[in-house]
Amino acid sequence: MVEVDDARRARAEVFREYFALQLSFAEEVSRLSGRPLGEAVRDFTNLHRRLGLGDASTSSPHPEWRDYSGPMEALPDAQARLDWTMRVLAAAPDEPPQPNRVRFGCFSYDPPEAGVVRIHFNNHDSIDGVGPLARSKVPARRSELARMFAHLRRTAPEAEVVVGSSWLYNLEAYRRLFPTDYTASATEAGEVRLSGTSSWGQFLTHSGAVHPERRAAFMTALKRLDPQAPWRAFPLRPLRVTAPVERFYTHFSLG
């Protein structure tokens, strides 16, 4: 834990209700399964990793996690349990950046690993109050890629493919970013894991808001939610897309 001062509470409350929407989910999914409210809180929201635990999808679940999921469970309501989580957030260190990431600007990927490369995406510039995927920011993404596949190229020639998964490839402002195949290749993905923000992270706005409509939506699905498939409850589902990576060599004028 660490010191909590007015400006860092601040900074936590800014994310109230986007989990709030994750705590109502994780308690839905915890009514009509029968697991533990603990359990599918880790399972199915992103807290385990904003509490800077680590992803608990791929280790077992941190020592620490039952320092925040005992007394939560033991709350008697869902408010009581939601303003626990902000007091826990508020103490909680930064979330670490995942290790081997190598990253620019908005822009990531892992190492390859036997010929694949997977990229990721996170918002970082939005401090002007403009999101990143804005039209008029259109060039510093596509500069952010091209830096980012001519550092791949360079140092990685075992690339072979890249994959992605994301919500984001449901949006035209963020499929102009890159070669027309690789997000042309979408597809819809299967088991979906709700431990990070694939799907979580289509609720925030840039301003970290939560977005109304789809939060709307949202909740309407979730009355008629099926335990056995819950990611079918969210507005936007994340795409799989892939294609070689010399499409993007090519695409960005790498030679």
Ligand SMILES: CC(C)(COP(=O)(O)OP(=O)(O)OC[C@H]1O[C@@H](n2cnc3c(N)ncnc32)[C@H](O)[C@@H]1OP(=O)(O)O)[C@@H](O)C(=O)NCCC(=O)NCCS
Second form
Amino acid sequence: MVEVDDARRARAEVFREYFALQLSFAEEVSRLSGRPLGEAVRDFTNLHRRLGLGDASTSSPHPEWRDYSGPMEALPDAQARLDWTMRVLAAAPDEPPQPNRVRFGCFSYDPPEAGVVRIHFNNHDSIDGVGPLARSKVPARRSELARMFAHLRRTAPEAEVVVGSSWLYNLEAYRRLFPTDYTASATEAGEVRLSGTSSWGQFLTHSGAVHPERRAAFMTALKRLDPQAPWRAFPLRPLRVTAPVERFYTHFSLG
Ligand SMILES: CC(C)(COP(=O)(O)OP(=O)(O)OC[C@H]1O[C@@H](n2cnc3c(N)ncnc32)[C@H](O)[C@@H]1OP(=O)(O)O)[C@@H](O)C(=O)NCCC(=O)NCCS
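Moving from the form predicted alone to the form predicted together with this ligand:
Below is the entire complex, every chain and molecule, led by the chain shown above.
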């Protein structure tokens, strides 16, 4: 826990609607499946990660998770649970960066594992009020990718294949940044993990607000949620894409 000042509280509050949406979803999964609410919040929202407690889908829940989820489960209604969640988020330490992840602006990659390089996107360019995927920012995004792949080429000769997995590959505004055969390789995952941003990110606008129409579509889909396949309620599914790394070196004229 860190000391909460007004600035910290305000930073967390920007995302109130985003977490309200996630909690509504977990409450519905819990109600339909009979699983305890704390478990549903841990597995079907990204709160475990946003609280700086790591990825609960690949390791056991952090011991501090109970400090949040225990009191949350005891609260009488959704509003009280959301207020508690926002208080805990404001007091949580900053999320630690992923170990070894290399960042160039909005893009980053994990160093190759068995030749496979995973790439990621996060919004680090909207302070001017213009979203990072706007047409006017295509040159900036392409330049970040070019610098990132130049770095990869220089430092990781063992890299063979690039892999991405995100809802973003549904968007032409994102696909246009990459070689076409990479984005054309898209396939849908059979089962979708919901403890990160690869699905939840689709509700956020670049200012951190929740997009009203996407929220409305999601809330309608929640009424017929299948607790065995809850990811089907999301308007967009994460797509997995892949291409040989050489393809990127050529595309960004690094070869
Ligand atoms: C990516 C992100 C910045 C997009 O927010 P935004 O406010 O729509 O941002 P931009 O203005 O940059 O995006 C503009 C483009 O994306 C399109 N777009 C964005 N989200 C969309 C969605 N859910 N459905 C359809 N189109 C969408 C817009 O229509 C627009 O396309 P156009 O220029 O061709 O009209 C925001 O969702 C975000 O920060 N998400 C969290 C990060 C994330 O999801 N990372 C992936 C982790 S795997």
